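Here you get one chain, nothing else, as structure tokens; it is the form predicted on its own.
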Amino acid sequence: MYLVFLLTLLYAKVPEFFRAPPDFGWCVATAAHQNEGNNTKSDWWDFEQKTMKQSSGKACDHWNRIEEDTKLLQDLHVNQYRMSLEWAKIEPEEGKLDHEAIEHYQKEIALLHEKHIEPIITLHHFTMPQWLRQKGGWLWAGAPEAFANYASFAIKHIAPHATTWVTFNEPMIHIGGGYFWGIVPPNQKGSIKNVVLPLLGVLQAHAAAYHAMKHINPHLRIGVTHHMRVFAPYASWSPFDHIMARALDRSFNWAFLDALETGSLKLHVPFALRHQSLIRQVQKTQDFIGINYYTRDFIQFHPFTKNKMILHTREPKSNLGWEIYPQGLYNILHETHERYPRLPILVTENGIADQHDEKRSEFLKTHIVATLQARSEGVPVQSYCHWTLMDNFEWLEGFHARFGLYAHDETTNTRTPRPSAKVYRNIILKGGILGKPFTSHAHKLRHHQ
């Protein structure tokens, strides 16, 4: 028994203090449609009225409370704020600008600069103007030029002093949800092959915007944020589970990123899709990689049955049933750096649906340890953005899923700090965190867990 005790002490992971560098970006992330309210000229507003039981409505009424919400950012002591612009508010009709909306965003961004909070600005966070959707969205041949014009206008007239820009948020979720699962605009459920053309349209729009923005200011940092998941085989003995887990990892996690580096989009899903396209203007059109990380999925694959693929998860879970797996963030940060060593990395979203704030504090601690440990091991992680500032309209989940550091009451619009907000604030003020380190290079073993 004594020998076992000694061995346990010998191999136990001793907590370490992981310190962030002085220029590290402490951040929270939001999206305009989810917070501002009354985005009435967007495709998502139209979708809500026709198909959803709950509409975003006034959302968090952030549109009328930018001073109050900027004070919340100051109270957290963040030095970055990832936000988005609403194209549908800026250009509610094709070619017609809303100058009141433009002045509103100018005021908000100026306020952030005044308070020494750097804005990280997303141009497209799942929503688009109804007029663009009616023309076919990313399938319309004119979409890349229209998006580039919008991006150029934003740089020149809305946020000329902002240096870090995101063209698209989670393109694989955006396109998969709209053209494969058919659960979000434009609600076109079909085979996996349906995603190819709109995905190419997004790549072309990104490239057009990237080159136009760089022409205006070559010193801008421009990238895309990617929803990254850990895919693992459900049964370690099943070759089918291993094959599909690897295929999903390759196509969902890395295909879009690879295209931005090489100019070639390669998609391969066994028994469903094999595609390769060359888009030369897309090559080397990212200055950083934005990672949105939440969870891990276990893949069960039966190629010869009707329900070919089933997703499983494990405890502990969030209110949405997503596994809490901070090792996955550590793994993905390492693998991203190995695949794209020239590029810095921003953690642009990481959070948990936790209505009673029972798990969020520990979630924050372990995922920040994962981030700062990877940084200490040579991964160039420059920011950590927690999702999200306050409870908001979480797309298909409506107001049910509670991701906020601040609780939001939809009736009174009051914002109340949760205990986890104080935890995050204290980590920022200390400039780091004490925690148990993760297993080094575990990402290489990811598919065998």
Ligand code: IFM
The other form holds:
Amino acid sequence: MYLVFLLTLLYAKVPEFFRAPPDFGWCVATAAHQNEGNNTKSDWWDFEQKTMKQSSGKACDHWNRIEEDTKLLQDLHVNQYRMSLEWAKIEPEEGKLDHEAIEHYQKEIALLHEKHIEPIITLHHFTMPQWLRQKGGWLWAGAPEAFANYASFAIKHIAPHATTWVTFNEPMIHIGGGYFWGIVPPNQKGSIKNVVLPLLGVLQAHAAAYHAMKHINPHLRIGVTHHMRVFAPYASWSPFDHIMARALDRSFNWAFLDALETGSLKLHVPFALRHQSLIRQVQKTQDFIGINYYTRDFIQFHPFTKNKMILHTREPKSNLGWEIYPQGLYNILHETHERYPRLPILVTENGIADQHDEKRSEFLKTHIVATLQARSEGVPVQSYCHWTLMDNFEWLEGFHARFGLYAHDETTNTRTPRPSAKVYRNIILKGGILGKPFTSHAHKLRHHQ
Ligand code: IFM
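Return one more block: the form predicted together with the ligand, after the form predicted on its own shown previously.
So here's everything in the complex, that chain up top.
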């Protein structure tokens, strides 16, 4: 009997309390275009008017409600807030600054500091000024310098007291969406090879901004927020599924971050793309790794048929059909640390589209356990940012994908806390969470079958 009890203790996953250190970053993440409204000088605005049924319009009218929304952050008890600046509002025409927009951001950021909420500021979150898009976006030779000037202006004049900065949000999604799938600006559907040049442009813009910002203030922490997914083979017996899952893992998850470490961009997608280039100035241009984690994909690959690749998901799923897979976050945190041991890690996005708030509380709990467990095992995770504060404009999905801790009503602009907001608040107030640990060392199983 005693032996059975001992064995149960040894092998059962007994809940543990995972404590966050007092300086842990409890955070929510947002983006300007999705919340502020009236981003009329941006390429996305243009794109919405021309091609979408629903436009971001006034979004959540956050532009006119910064006091009210800062209060929502205080109610959650977060001590960090990830937000972005809209370059198109700050510099609506090339070389012409909009002082009203600049004062607005100064005020918003001062308010956050006053309430002891540290801003984490993203400079580019999918949108760019129309004038830059017209010049060719990241393919324009002048783009790196223009981006570096904007970044330097922001750290000097908009948020001089902010220490953590993100140059680009989800560069692989931004460029893949624009130049391979062709579903977002600049709508250029093409072969996978089309992503190489704009990706190099983004790397150059990132590096130019990184060096310019560090020159002004060497104490800043600068990085990117990188969308990472678990790619698993659909059929465990299929070598093709394995090959493609591994290739996607290397190219989508690691190639960009590796380039920021080594200066060398290596992309290899079987039967489609093999690329390697060296941009020395990109080497060692990140001070932290920002991970945006949502889900896992199962990859089915038939190299000799027309429709070569099919993506599958499994239950349980969000309203957008994305699998809920917290073990993936735990594994990715370990893998990231093994790959870049010198760098701290921030979970800069993690959330779920869940209109009726049926799954969000459990989602929050399990993903925070994954984060804090990895931390307790030596992974230097410093923050957890939940995506997102309130329902907002979810890009191609419009307003129907509801990611908010607060429900947002587009007609009245009211913000109503969902039960999960209270759950997050309680975790923050307790400084940790009781939960079942994830299978340790599962990160060694590379493809999460
Ligand atoms: O809303 C987006 C965000 O802008 C970037 N990361 C993923 C989120 C959910 O799709």
